[in-house]
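The data below hold one chain only, encoded as structure tokens and taken in the form predicted alone.
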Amino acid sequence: MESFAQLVKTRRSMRKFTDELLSSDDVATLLKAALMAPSSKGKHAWHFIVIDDEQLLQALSACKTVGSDFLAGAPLAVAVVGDPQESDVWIEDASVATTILLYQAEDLGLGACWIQLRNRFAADGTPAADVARRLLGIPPHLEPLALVALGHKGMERKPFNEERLLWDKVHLNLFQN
């Protein structure tokens, strides 16, 4: 990627993947930025778990009434979990490594989409955190934050275009109507 500010243009997410199966080492250098994220005085609040089984991302792809479908067409899948006990910012925390693991995944030329758990639900009323917590084994101290599908890219997405900008939501000093 030739800068930072052309890889937040060019980022976008990807509900559509090829088969093929991400490297190690991508998987490697996935797993590194989101290790390196900052978090609140150094806690790390956070665990990551990565899900390469097709029976496994296909049960995870139902977890919400809308917008996990895709999940099953993805090759990997990270769940993002945080530990309320280990710090009271653990949503931000967690929030910024999987923010990180969306922006490397575009820099290795990956396709990603972040998945929200937290406050979903699924079909039948069962929060979405609970199903991946029984799906993946979470324990019940931690908590759910998102799953992120990976994988190579299923379609050509167009760069962000910035004549949408919001210019309107920067204030300056003051918050002005």
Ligand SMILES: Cc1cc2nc3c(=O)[nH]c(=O)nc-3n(C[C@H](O)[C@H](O)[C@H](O)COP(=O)(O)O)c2cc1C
Given for the second form:
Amino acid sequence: MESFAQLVKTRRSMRKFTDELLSSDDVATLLKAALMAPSSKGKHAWHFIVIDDEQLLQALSACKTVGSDFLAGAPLAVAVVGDPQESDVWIEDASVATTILLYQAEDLGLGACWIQLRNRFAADGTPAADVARRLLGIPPHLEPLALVALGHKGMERKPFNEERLLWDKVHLNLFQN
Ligand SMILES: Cc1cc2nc3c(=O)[nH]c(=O)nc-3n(C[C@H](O)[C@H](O)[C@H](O)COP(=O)(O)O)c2cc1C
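Let's compare: the form predicted alone is above, so bring in the form predicted together with the named molecule.
Below, the chain from earlier opens the complete complex, with every other chain and molecule after it.
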């Protein structure tokens, strides 16, 4: 990484991967980053499930009607699972950790994409989180938030165009309509 600013500009969601597997070093680096994510009151209200089983990835890819099918072509995924008993802001904790996984992947030159589970549904109406819960054996007191698809990039994506940033969403002192 040249700089964090460059990393932020370059990271784009990747939904196409090569067949190359991730090295165990890269997987360890990704997990270390997630485990160092900031969390409210330092409660670490999350768990991470590493998934490298092809059949599991295939089954998980059908957890939603849209936005998850490409998981079948990924060599690895990390399920981010929140713990509401540990923290009332588990969604924030788990979301921060998920975000950090995305940036750590980019820093390793890998591709990644967030696949939302919470509040999303499979074709038969089953909550996507319940599909993941069943397939991954997640206990009932925990809440699956997202899957992060990971792999070596299978296509090029353009970095952000700074000329198209939404500066009208930034306000100084007072919200301006
Ligand atoms: C909360 C959240 C949920 C997302 N869910 C999905 C998803 O289920 N499937 C998917 O393909 N992309 C998903 N994404 C990725 C977004 O579609 C993507 O970040 C957005 O289109 C901007 O593109 P970029 O990441 O390439 O900048 C999600 C991103 C976030 C932050």
